[in-house]
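Have a look below at one chain only, the form predicted alone, in structure tokens format.
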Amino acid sequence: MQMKTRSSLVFLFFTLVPGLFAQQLTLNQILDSYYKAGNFDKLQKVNSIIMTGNIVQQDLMPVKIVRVRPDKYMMQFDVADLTAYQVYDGQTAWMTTPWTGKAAPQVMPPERATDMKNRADIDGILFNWKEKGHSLELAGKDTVDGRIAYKIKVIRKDGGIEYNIIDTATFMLQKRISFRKAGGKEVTIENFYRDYRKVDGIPFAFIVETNNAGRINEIQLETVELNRTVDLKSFTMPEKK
């Protein structure tokens, strides 16, 4: 009986081990699966993305996000019936803060400008990362919403470090961890990507939750439109009056 049990265990071990080793993917294998899951072949043909929805933070704030290749980004949102802008025109990042009583546009500080430049990349930081001057390494695994995920460490060209966390089953981006200086201190920013839906065959996260040093808000998208004509002049910082 013991011999049979032992033989059964040995058989079970050699049956399971190949499957276990098959799950130990390399960084390149994970990235290839990520590109395939995100339909990056088709995303390369997208020149503009227009998203509309709401920012949920105590109240609902209507939001519109526009991305245009190459490297243009605009977020337009309403705060107490006042419209504010956060924009990167490919060279300069600027914003308006009308709720402070200052309506004039102003150039963003360097740390915020870096974040805006990263947002403007339609393909995201993991695509063509070598050409962009970044370094990547596999940093083990993490858990997001109870699901196992691969943790990829990114050392950006600008010297900043962030982590992109990709689901082991769907190979979709589930979480991004980045760091920013605020008030002389480094704060951790966590972005969670949920409710993926396909638009023209390309998956987009319709819910993005942001935890900025304990301040939590959520963007809930209602529409995503691709390849619409966008007036590029809208990204230019207006002259101060």
Given for the second form:
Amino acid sequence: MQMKTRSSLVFLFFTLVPGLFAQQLTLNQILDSYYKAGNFDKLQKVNSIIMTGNIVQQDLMPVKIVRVRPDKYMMQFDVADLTAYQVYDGQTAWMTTPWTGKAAPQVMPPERATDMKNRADIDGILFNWKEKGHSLELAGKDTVDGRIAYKIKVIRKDGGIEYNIIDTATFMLQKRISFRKAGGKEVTIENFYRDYRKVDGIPFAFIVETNNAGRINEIQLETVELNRTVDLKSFTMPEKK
Amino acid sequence: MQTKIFFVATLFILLSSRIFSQEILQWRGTERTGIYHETNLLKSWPEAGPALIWECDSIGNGYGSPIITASTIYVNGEIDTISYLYALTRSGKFLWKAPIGKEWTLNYPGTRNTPTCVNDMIYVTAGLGTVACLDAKSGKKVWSVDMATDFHAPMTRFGFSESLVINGDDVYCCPGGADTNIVALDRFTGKIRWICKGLGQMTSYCSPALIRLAERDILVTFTKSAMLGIDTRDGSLLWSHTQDSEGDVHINTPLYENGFIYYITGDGNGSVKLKLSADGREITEVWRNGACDNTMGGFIKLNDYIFTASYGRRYWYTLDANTAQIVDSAKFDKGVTIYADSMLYCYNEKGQLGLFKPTGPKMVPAGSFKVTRGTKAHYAHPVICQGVMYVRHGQSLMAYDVKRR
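Starting from the form predicted alone shown above, please give the structure in the form predicted together with its partner chain.
Let's see the whole complex now, leading with the same chain.
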């Protein structure tokens, strides 16, 4: 019994103590540690990232995500075994929805285009945030999966608000909370970042769980490749036939 | 001398019955149970998996499995909305392809069914409703019917997917029409032998089972919200078993064993055991477990245990066939289960093929590898024949050497 109590205390000490010290750090100190943990020095030298894996819901949907500096993004995924695309070419965000019977690509509405532009940012919203026109403030602490974390409020250049939540011990991004209008209502989207693994010394979350107003899916990555040559023409929206 | 004549005569009778026996090559093995009667197969796999013998990467889109005869492999594939029957040599070389009909392309585009082969005739379906008989040597069409136009079949959500059952001179298909629900055709001419109105519900993608009793043979299949038992002599509906949910996808072939019928759906009652009366006229529910589901990966029953993968949760589980309780599970995503030479072969939706030794209720891992070739979803059921494991992944058919040396 005594042994069990002692173990519990040791566990609590190591769990909570980083959180106690966390209060003493400023926003800039937290961000500096976040950049260091994420090996952002090396990330700056990465021009392209290609990720492959699966979106796991009831069905399994193979997915490939391609990012190329400075602002290109493509997600290719299968729904009902029909391949669909969501793409940002640096100016235009477009998508295909073959499961609706429409083969032709469509331009995304402005709100989704903003999201696509943010997804294209290899470094993420917290890096060079001033230059990108965002505002940041430390919004206290939160817990993610039972661990204490810093909560950073981001007021994006487009006026949207989101929260990025960073682990107090590892300084890795653990959770993102964002908001989107759907059907005239604002819905909350939570992303959880798990299973960090290093690729060429840079950590990537190999599992990203998304809770979109109660609908949960998980992206499970299998491969992450850096600095592969990517044909930039593939980001251009095809002309309607 | 007399002994010698007796021996030769006996040998002749034995060999003749073997040679001329009407072996039906079909979906999930000769008995449609997922069990392949193979011997001398590998009991563990090396880290990279068994050796790939060959790959044929141009069999069209689809999810159906191949069947393997002494000289030829048959498999269906879709190209440009047309369903074809492909014939390959046993070494994977293209022989010919024959058009069957229009294929389903609205979702999960590609062929769904596995051909059925009896002697020199092959029976196939296409996603928009063609049922056809082809000559196995040439691929020439012997006859065909269109379930949509000939039997007023309502269009489905996922295309016609049935792997056809042959019984004597009959071939059965399930158009799901209000008055033409299940139809028996003369397998040599395509002429109607009987029509069963069933419950008038649309088809539910099931590849049926055939139960042979002393008194009658029973075709067991599903339509939208019920499992049906049909007397194959005249097409009369013997009984039905209602599904509690609104779902219409009941793909898995039911299993009959020692007086009991087992079925597992992902869109209905879950796992169910029924007692079938000796004359086949009545069923009585023994148990059901709504939490134990599987949509299209099939299941394997070995003695007291049923092995299958969950649909709602991503794991394999073992169901006690006597108590309906889950008694063990294995984390291997979800997918298809077949069995050969005392081993389970599990092919999951992530493309991993796992070999497991069933030990009581437990699935003991014995190796796995990832199928990296091919296209689209990993749904096709593997097939094992003469020490070779055939795996279809979209446009590719791969042959792996699983023989123990």
